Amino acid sequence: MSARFDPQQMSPGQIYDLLANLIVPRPIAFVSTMSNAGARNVAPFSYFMLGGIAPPSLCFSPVRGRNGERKETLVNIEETREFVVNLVDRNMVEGMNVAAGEYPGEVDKWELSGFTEVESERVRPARVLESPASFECRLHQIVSHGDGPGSTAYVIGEVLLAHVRPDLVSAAQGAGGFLPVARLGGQDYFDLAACGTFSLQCPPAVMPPQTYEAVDNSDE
């Protein structure tokens, strides 16, 4: 017989917990934004997944931190209506981690990753150019779910191109040969390409504890 367990009668971290050591693994989508005013934005977030082909379309979730606030990511495009999202390999996990850390406002996450801005061609938001795969998208609508700390945004965008890197051409066509990284529970991240699990330690906060966001390393 299975164990139940009630959200109503469980703490945000222990439903955490139940959800994130479950619906695994997640693909990782390093989204790209920026501001109305031009300030640029990179963050990490595993709650992603493919949308439809008729329009293509890709949806990804920022939680909402522990005092309720919003993600940047999420206020950019709620200004601009544009983002790039950028898929992971194990060659970007260290900047990735990095750029999952929680930073006030003013810090470039851009600089503290260290990874390339390419210039996109439909969208303001750069891309990065370390990323095997990236899809500059058009925000199609935001459904927002609950109203406070742990609530959440999906953020739906309409794919207006994808940039492929050269030898995965032909996966994208069905051939097979991407092997991204995906995250598990807590820490853990599973690795396809080498068909194993690793860890990766969350960077120190920066921020005053009454004042930063709640973050699992993977949605900013």
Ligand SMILES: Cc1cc2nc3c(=O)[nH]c(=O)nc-3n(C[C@H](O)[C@H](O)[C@H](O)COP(=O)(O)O)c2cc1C
Second form
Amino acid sequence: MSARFDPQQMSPGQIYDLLANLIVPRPIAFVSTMSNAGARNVAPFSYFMLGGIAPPSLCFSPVRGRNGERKETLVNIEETREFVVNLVDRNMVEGMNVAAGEYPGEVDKWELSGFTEVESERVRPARVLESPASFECRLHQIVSHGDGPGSTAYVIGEVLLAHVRPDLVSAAQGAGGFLPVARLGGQDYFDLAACGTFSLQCPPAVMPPQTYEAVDNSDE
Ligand SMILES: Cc1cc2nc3c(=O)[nH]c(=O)nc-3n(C[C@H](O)[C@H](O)[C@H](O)COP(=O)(O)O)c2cc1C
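Could I see the form predicted together with this ligand next, after the form predicted on its own?
Below: every chain and molecule of the assembly, starting with the one above.
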């Protein structure tokens, strides 16, 4: 008999552990945005998926923080309706992790994480030079679900232009052969190129894994 978990009897931390440990592996969108005032930002999101083909779309989800605060990425996209999704491989992981931290507003996460900006062609936010593939996106729609801590906003973007590293492009296949790093549960990642897992401590402000008891309601 399988163990049952009832979200209505679990804390947000327990639900996070349940879902994030089981819905794996998750590719990582390293999202570049800009505020109306021109402040640049970059941050990783593993609640991320291919959305559709015609029109081409993708979707990622910034969830609200512990105090119900919205991520800067979401605020910027609401303001400008533009963003760039950069895919992540093993070479980018340490810098990406730095950009997941919460810092005072004046801190420039581009500078801190050490990535190189390349001007985009169809949107204002820059793309990441070190990324194997980047997608310039225009916002299609934001779908909110809930409004407290842990609630989400599905950011659906239409892909206006893709940039792919030359070694991942062939005449026969178009784009192919990309071996990303994917997010597993806890602090764990899977490196497809090395065919192995590794762990990386999140910056302090990122939601930590929590221990909990399974909800024992199997006799209901
Ligand atoms: C690998 C990785 C994946 C993450 N995925 C998500 C995610 O899907 N949704 C989310 O809200 N936060 C996610 N985070 C945490 C955010 O990156 C973090 O809250 C960051 O501070 C947001 O930055 P911003 O406020 O500048 O947008 C992730 C962190 C890491 C390290």
